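Next up: just one chain, as structure tokens, the form predicted alone.
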Amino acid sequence: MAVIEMDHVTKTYKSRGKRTVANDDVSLRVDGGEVLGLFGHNGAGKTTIVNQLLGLLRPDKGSLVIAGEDIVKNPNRGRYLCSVQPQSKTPLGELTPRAATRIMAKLRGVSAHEVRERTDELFEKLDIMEWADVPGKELSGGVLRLTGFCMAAICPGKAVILDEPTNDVDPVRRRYLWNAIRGLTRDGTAVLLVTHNIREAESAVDEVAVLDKGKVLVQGNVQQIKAETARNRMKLEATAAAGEEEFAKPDWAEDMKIAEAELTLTFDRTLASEALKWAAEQHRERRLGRYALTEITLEDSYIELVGATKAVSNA
């Protein structure tokens, strides 16, 4: 059952006589118990979607429904029905993570006993208990980011919106965070995840929507999108040896890229044995270091859809 439904939403801005289309006939759906990954470069229209769902902006046309309630007619309901972790860091000042999280829970009507249990559970799951009672002004950006997630997750509404939740978070705790994001869906909560970290998000999302210039380029199941863009292709990824900056593209390869000593060759999967043979020869000649055949990833699909320049500059 759909918890978030956007139907043919268009939103424009006017500045100095210029009209900018932020969202162009956008339709999205997030079901209960599902994580939808919303991907797109800076300026693609992701934040405008979030602000409309929260009732902070009104669309020019189209409908917004959360848990059966019309957010266009009743914009204040968006902030009630959704828990949100904004893209900006949570400014705690003298407040500690424990105090800030408990305040958020109490505002949502959670009992004192539940607040204590749920707060401890989240802090332990994310491994930030040692900072639970440290004033916010003394905390790192990563701990502040994780605290912002806890404030959204302590008592989630029908839907949770997470805007770049892993920014500034160290690699170990990012893993814990992805697991916690998946855990939010177990009771039927719908999660809208806005992130540039596509490679890591791939394991946490069920559905994907890719935005470009305000339009939804594609939306659907992760495996389906990868299959459609991969078109029976694979990759050979390798590290070029010191001093090796130029390679002639082999006949079996469709495409070849080399950047910062990392070589990537794309080819039809029926040619996998030939690719491995070539890599082994290059390795024996000490032109290549480590190498491996890999599947096309969701990040590869995204780059192909929106263009390599935009994807790299905003990763």
Second form
Amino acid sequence: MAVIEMDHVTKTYKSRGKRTVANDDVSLRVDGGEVLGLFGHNGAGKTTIVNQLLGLLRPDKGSLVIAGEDIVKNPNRGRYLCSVQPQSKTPLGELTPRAATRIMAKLRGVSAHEVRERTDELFEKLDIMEWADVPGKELSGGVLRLTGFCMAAICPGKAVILDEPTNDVDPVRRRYLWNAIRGLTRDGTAVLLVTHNIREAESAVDEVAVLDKGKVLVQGNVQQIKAETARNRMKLEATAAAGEEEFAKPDWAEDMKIAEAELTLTFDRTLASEALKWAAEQHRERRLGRYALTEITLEDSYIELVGATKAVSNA
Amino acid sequence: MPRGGQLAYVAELQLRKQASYLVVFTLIMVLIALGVAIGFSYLIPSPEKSEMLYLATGAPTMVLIMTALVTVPMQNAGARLAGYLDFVKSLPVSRKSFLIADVGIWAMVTVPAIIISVFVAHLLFEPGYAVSWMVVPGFVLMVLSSFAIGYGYSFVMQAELAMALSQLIAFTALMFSPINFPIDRLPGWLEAVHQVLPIYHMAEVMRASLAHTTFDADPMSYIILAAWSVIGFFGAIRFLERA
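Structure of the form predicted in complex with its partner chain, given the form predicted alone:
After this comes the whole thing, all chains and molecules, with the earlier chain placed first.
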């Protein structure tokens, strides 16, 4: 069942006579128990979507419904129905992560006993217990960001909106965080996840929407989108030990890219053995460093999709 | 209306976020109040009792102005730039509760300074205080009007501009407003301006409450303060509730 439904939402900012269309006829849907990953370049209109759902902005056109309630008519309901981790780090000042999380839970009416239990559980899951009682102004950016997640996750309600939750977080704790995000859906909460970290988000999201210049470029199931863009292809990734000019695209490859000493070749998967043979040879001749044959990732699909629109608009 | 329990949590959030900062500001306000009550007397060669009473009853007004019209707007402008107000606006509570909690907290910051400065000035100079029962409703009205304007302008104006204006208010309130001297010493046009602005009326109400045997406040002063309270809070709430 849909918890968040955006239908044909348009939002334009006007500043000094200049009009910027932040959301252009955007329709999105997040079901209960599901994570929707919202991807898009800087300024694509992702945070505008978040702010409209929270009732911080009012759309020019279109409808917004959360858990059956009309948010355009009652913008005040948005923040009661969704808990949010904002994009900016919340300046906690002298508040400790434990106190901040407790206050958020109390505002949502959670009992004292339950607050303690859930706070401990979340802090342990994210391995931030050692900072639980340290004032916010002494905390690192990553711990502040994780505290922001706990403040949203302590009593998630119908929907949770996470705006770039993994920024500043170290790789080990990012893994814990992805697990915790997945964990939110267990009791039917809908999660809207805004992130640039597509590579890592791939395993945590069910559905994906790609936003480009305010428009939804594509929306659908992760596997389906990957299948559509990847078709029957795989890729070879390698570090180039020789200069760019020393590589010529092999016959079996569809496409070759070299950027910052990173070589990427895409090819039809039936030609995998040839690719492997070629790579081993290059490696022996010390023209390639480590190499690997991998599946096309969601991030590759994303770059291809967004790259395609750029090529069209540049043409 | 905000629910009582939620108001308490919002107050806790605002209080604990800046607890030691609030203590520092409470102390600074005590210094400012003593500075006005005692320090300004050095500017006058041989102050008479009546002039001392002006300074001694002006100090509490100055504390309210420095808190509500200078310090709080600076804080608010900073909070807006840091994205903190967007966070506050996304909390699952009535946004009015944020305003009520914050005004309550900052009003408490002024109380020690007002009490201590009155007490110390009385011990040192005995300028002729005569505290009326009006001091309580008068204080509430002064708090409401000054904070309403402070929150109002710091929310409605651009954050950087609000910061600049707060500095201008600090300077003009200290030097050119009829808080520490009678209004008729000002040139006619400035007197007319102060008849509309709340600063002079705040000083009048404060004087009438602290030395009611010497000073009277025109009923108009109470009306003007009430009007500023409504205008300021209307602006502040509109900003907070705006979608």
